[in-house]
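Next comes just one chain, in C-alpha cells: the form predicted on its own.
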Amino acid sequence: MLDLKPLCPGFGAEVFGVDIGRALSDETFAEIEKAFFASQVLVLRGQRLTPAEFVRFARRIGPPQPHVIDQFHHPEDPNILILSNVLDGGRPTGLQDAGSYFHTDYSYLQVPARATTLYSISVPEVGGDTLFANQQAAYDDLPQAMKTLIEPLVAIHHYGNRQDTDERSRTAASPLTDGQKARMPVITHRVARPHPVTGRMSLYAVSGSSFGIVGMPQDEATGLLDELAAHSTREKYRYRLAYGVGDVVVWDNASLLHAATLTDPAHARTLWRITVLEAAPEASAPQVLASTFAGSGR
C-alpha cells in the first residue's frame, strides 16, 4: 500500500517511500497509476534518477513524445526536454520560459498528452513553482445551461497561446522555427471532454492552444473560450506546487490546466521533462484546415 498524503483539498497527492529509479513491480506501479488518476497531480519527493531511469518510469505511464523544440532535447535521450534558465557561455542550456500561462501540454497534437513528468535537477531560491487548475471541478461547477451549450462544441487548436501571439513576449508560447511550425497541424478537440481513462467530464484546454470553435464566429468563439478560461482558473480550483531537488511530478493533462511561474535568471532552475501520449485510439482528434476559421493568430 502506497504512503500517500494529500497536497490540497480536492486534488493532488505526495507519495513517500517509493524509489522509481528501481524497476517497479507491476503491483507497485499499478498503485502509483491508480493514485495518479485519482489525484491528477502526483509528487514523488527526493528521487535520484539517470536519464535512462527517468525515461523507463515515464514509459510505464504512456508512450513518450519528443517535444517539437528539438534543440533542447537531452543528449542521452530525445524524449527528455531540458527546461533551464542556465546559460553556458551566453547560450541557453534549455528551454527558458516553458508555458508561463495556463495551458494543457500537447493539446495541439492529434493524439493529446496523457501525462507530463518533471524531474527537478536544480531549484531557484525564489519562484519556479507550477500552478495547477482542476478542470474536472471547474466543469462540475458550471451551470447546467452552460454544460448543455458546450456539450457538442469542438475547439480548434494549434501551437501557441490565444492570449498572446507576439513571439517576442515572455508569456507567448516558445517560438518555433519555420520547420517546426510546419510540423504542427491545426486539429480539434471537444471543449468538454470525457477523461479517456476514468470517463469523468472535464473542460479541456480552454486556455492556451484553443483558438476557435468549429462553426462559430470567431468573436463569439473567443468570448466563450475566454469566459470558460476565466471560470476554470479561479483561485478555488488552483494549487501552487513548490519543488525540491530530486522531486518527480506527474500530472494529468486530460483534467488539468497548468502554468509555469517566471523565474529570475539570477536564480538557477533546471528540470527534465517527458510528456507521454494517450494510448487509446479514441484519443485521436481530426485535423482541420487552417481556413476553417479566421483570426487565429497563426
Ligand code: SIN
The other form holds:
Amino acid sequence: MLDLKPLCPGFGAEVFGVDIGRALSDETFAEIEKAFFASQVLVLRGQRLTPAEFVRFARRIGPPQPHVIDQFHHPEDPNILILSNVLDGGRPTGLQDAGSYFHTDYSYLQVPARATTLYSISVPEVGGDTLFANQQAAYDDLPQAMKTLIEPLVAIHHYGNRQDTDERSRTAASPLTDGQKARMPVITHRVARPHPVTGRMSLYAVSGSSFGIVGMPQDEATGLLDELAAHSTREKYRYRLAYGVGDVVVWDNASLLHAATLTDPAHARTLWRITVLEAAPEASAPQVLASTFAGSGR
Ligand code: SIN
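Form predicted on its own already given; the form predicted in complex with ligand SIN follows:
Below, the chain from earlier opens the complete complex, with every other chain and molecule after it.
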C-alpha cells in the first residue's frame, strides 16, 4: 500500500517512501497511477534523479512529447525541457517565466498532455511556487443551466494565452520563433470534457490556449470563456505547491489548470519538465481548419 497524505482538502497527495530513481515494480507503479488519477496531483519529495531516470519514470505515465521550444531541451535528452531563470555569461540556461498564467499543458495539440512532471533542481529563497486549480470541482459547482449551455460547445485552441498576447509580457505564453509558430496547429477540444481515463467531467483549458468557440461570435465566446476561467480559478479551487530541492510533482492535465508564479530573477529557480501525452485522440472533437481562425493574433 502506498503511504499517502492529502495536500489539501479536495485534491492532491504527497507520496512517501518511493524512490523513483529505481526501476519501479509494476505493482508499485499501478498504485502510483491509481493515486494519480484519484488525487490529480502527486508530490514525491527529496528525489535524486539523473536525466535518464527522470525520463524512465515519465515514460511509465505516457509517451513523452518534446516541447516545441527546442532551444531549452536538456542536452542529454530532448524529452526534458529546462525551466530556469539562471543566466550563464548573460545567456539563459533554460526557459524563463514559462506558463505564468493558468493553462493546461499541450491543450493546443489535438492529442493533448495526460501529465506533466517537474523535478526541482534549485529553489529560490522566496517564491517559485506552482498553483493548481481543480477543474473537476469547478465543473461540479456550475449551475445546471451553465452545464447544459456548455455541454455541446467545442473550443478553438492554439498556442498562446488568450488573456495576454503581448510577447514581451512575463504572463504571455513563451515566445516562439517563426519556425516554431509554423509547426503549431489550430485544433479543438470540448469546453466540458470527460476525463479520458476516469470519465469524470471537467472544465478543460478554459484559460490559456482557448481563443474561441466553434460557431459562436468572437465577443460572446471570449466572454463565456473568461467567465468560466474566472469561476474555475477561484481561490477555493486552488492549491499552492512550494518546492524543496529534489521534489518531483506530477499533475493530471485533463482535470487541472496550473500556473507558475513569477519569481524574482535575483533568486535562482531551475526545474526539469517532462510532459507526456494522452493515449488517443478524442473522437468527438472535430478538427478546425486554420483558415477558420484567421486574424487571431497567434
Ligand atoms: C509549467 O507551466 O509547465 C511550469 C510551471 C512552473 O514552472 O511552476
